[in-house]
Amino acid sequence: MVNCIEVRDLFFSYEDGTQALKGINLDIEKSTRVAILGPNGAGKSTLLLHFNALNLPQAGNVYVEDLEVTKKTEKLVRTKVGMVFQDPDDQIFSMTVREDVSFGPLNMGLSPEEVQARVDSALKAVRIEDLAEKAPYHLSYGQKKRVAIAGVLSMSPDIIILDEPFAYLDPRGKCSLLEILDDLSQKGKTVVIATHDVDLAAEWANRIVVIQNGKVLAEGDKSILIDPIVIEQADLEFPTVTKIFLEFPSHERERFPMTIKEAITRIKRMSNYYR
């Protein structure tokens, strides 16, 4: 696999002296679904802001598709990496949804025809064509999330970064957003989310990165989420499904299931065994 993001010995401190990142090393492969987990204050959001050059490295290096993230390259980096903030109100500012989604392509200097085509495609991708002429401040929180994502998609980035994308969404909103992220992944986009929701990570991601106190504590496949040492050190919890199977007799445990689908398969196998 080819890496689309590489982080090498990255340090970053805020003006008040808070050291948010303390030597991060990380590779993100192209076309993967990556969940970056960790407790509040671990450095997740600070790291994401480096991926699209909203933060610039103070020490160390960040590369996006072999392009080093620097002051000189920040605008080009942002054409490759689109970021959706946790709060869509931080990202939406125009009078109508269409105007808001048009903002990025217009600033890229594209023709009116290309801008319209991109906007229409982005609105369709997140299923809000009917909201195009609505004022964003009249929309629900979940609808605003979709507008923010559409604004990123209209820039046609290969990499999409989302900070706590499911925060404050109701169950229906979460399901809808998951479908959108799955669609993007199927189209070959690299999708990276920062979250503390281990159930979401277990169900959706194929790559897990755990950050604690500004450092990478662990990275790999989803089996990280059932490693008791990692879970304890990162102040996380086992996935809900796994916690249920922890109550089973030890000879039934094998590799703990993490998702509903895995649990159903295990229960069916156990049912056949006890017949």
Given for the second form:
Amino acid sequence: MVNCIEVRDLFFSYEDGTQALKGINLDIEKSTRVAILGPNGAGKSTLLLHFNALNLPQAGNVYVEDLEVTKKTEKLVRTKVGMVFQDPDDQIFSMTVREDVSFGPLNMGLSPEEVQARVDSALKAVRIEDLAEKAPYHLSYGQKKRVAIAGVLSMSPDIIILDEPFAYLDPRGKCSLLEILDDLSQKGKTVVIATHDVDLAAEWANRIVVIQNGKVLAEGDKSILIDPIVIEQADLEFPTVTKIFLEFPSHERERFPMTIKEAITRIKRMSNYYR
Amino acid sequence: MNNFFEQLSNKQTIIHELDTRVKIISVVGFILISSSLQSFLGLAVGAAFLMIVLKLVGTPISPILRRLAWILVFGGALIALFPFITPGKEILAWQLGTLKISATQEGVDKAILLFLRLLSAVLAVTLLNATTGFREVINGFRKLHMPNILVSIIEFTVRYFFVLGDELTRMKLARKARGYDLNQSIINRKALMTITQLIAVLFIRSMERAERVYCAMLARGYGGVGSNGEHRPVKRSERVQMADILWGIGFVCFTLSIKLLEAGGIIG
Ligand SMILES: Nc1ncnc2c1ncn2[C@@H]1O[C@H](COP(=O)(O)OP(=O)(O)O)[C@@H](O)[C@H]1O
Ligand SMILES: [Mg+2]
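In place of the form predicted alone, output the structure of the form predicted together with the partner chain.
Full assembly next; the chain just shown is listed first.
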């Protein structure tokens, strides 16, 4: 497998002396769905900003598609990596949705026709074609979030990074965001999200990186979400589904379910067993 | 812009469809010339002309007047001072102990003149607002080669005005939820403290937000202040048409003719 992001011994401190990252090592494979999981203040946002060259490594290195992230490469890196910020109001500033979504492509120096085409397809990807001429500040939070995502998709990055994308979304909003993210992975994009929501990580990701206190605590497939040591050290909790099954002694020496689907399969099997 | 103007600017009249650059220049020209007028009559005619044009493009006048009242409150406070600080023939005087306050005829005239000029200027800008979408005005500034940094500042100010407004509302609400009465007199020391803190926090929050906004712009390939919009070539169809120019000239000529009448001593 090819890595599209590599992080080596990354350190980062803020101006007030807060050490946010204390030696991060990390590989992200192409076309994976990665959840960077950790409690508040773990350093997730600080790390994500490095992938987009908004933070530059103070010590250590970050590589994006074999390109080292430095002052010189920052513009190029930003065309490869799209970053969706947590608060859409930070990101959306134009007077109409269409104009905002074309901000990135215009900065890339594309022709007006190309910009137009990209904006249309980005709006379609997040299903807000009908909002194109609206003023962003009159939209609902969920709609703004989609505008923010479209604003990044229009730059056609291979890697898309979202900081706490599900925060404040209602159930419907979460659902449709999950669908949008699924579409993106299906197109072969690498999608990285930062979250503290273990349930969402369990349902959505196929690669998990657990961060605590500026360090990578564990990295692997979803099975690390039911590793009691990892969960406790990271100040997280088990996925809700897993918590239910922890109450039942496992008959088979098989791992606990984490997602609703796995739970259903398991319950069916258990009821056969008891019958 | 707010809903009111945004809806108006979606209508379609000849003036709506004029080239934005021509509109900007003629409105600026109108304001420059009319603020050099010296006579009440000339200024009043100019203001009336603007009102009529506003009416013709389908603007309901009463909401405009209500908005005007707000703006004039600020200008008005200053204007109200004039009668008392301009030397001249006294028309009113109070004796307050050793302090004598007097209003002069010259001062009152000056105040009325200023008021009329402010009114014309506000009406002219209103006309631009009511017939042109905000985005169009911004693009117009760009096409007129106004420095990008200035255009960006205007654009962001308007955009973030709403975000800050929301923030202020949320903060006020949160204070109310904890039993703070917003409508109490600000003479109260505690209330004054609370308001001061509210403003301070709002200020800090706006600074932090501005930083995040800038980051988000960089993330989308923004090359730093001033480089925005440089890839927007002017299309042929966007060239100014002769008809646009004629309309613009007509508009400016109206004030110009008042100015000439005034200079010729016919009015005033
Ligand atoms: N602009 C900043 N200035 C100073 N300290 C900061 C700043 N941003 C974040 N931090 C600190 O850095 C640490 C990591 O923060 P962050 O990356 O935002 O964590 P997370 O996104 O995982 O919640 C925290 O201790 C936080 O207080
Ligand atoms: Mg964060």
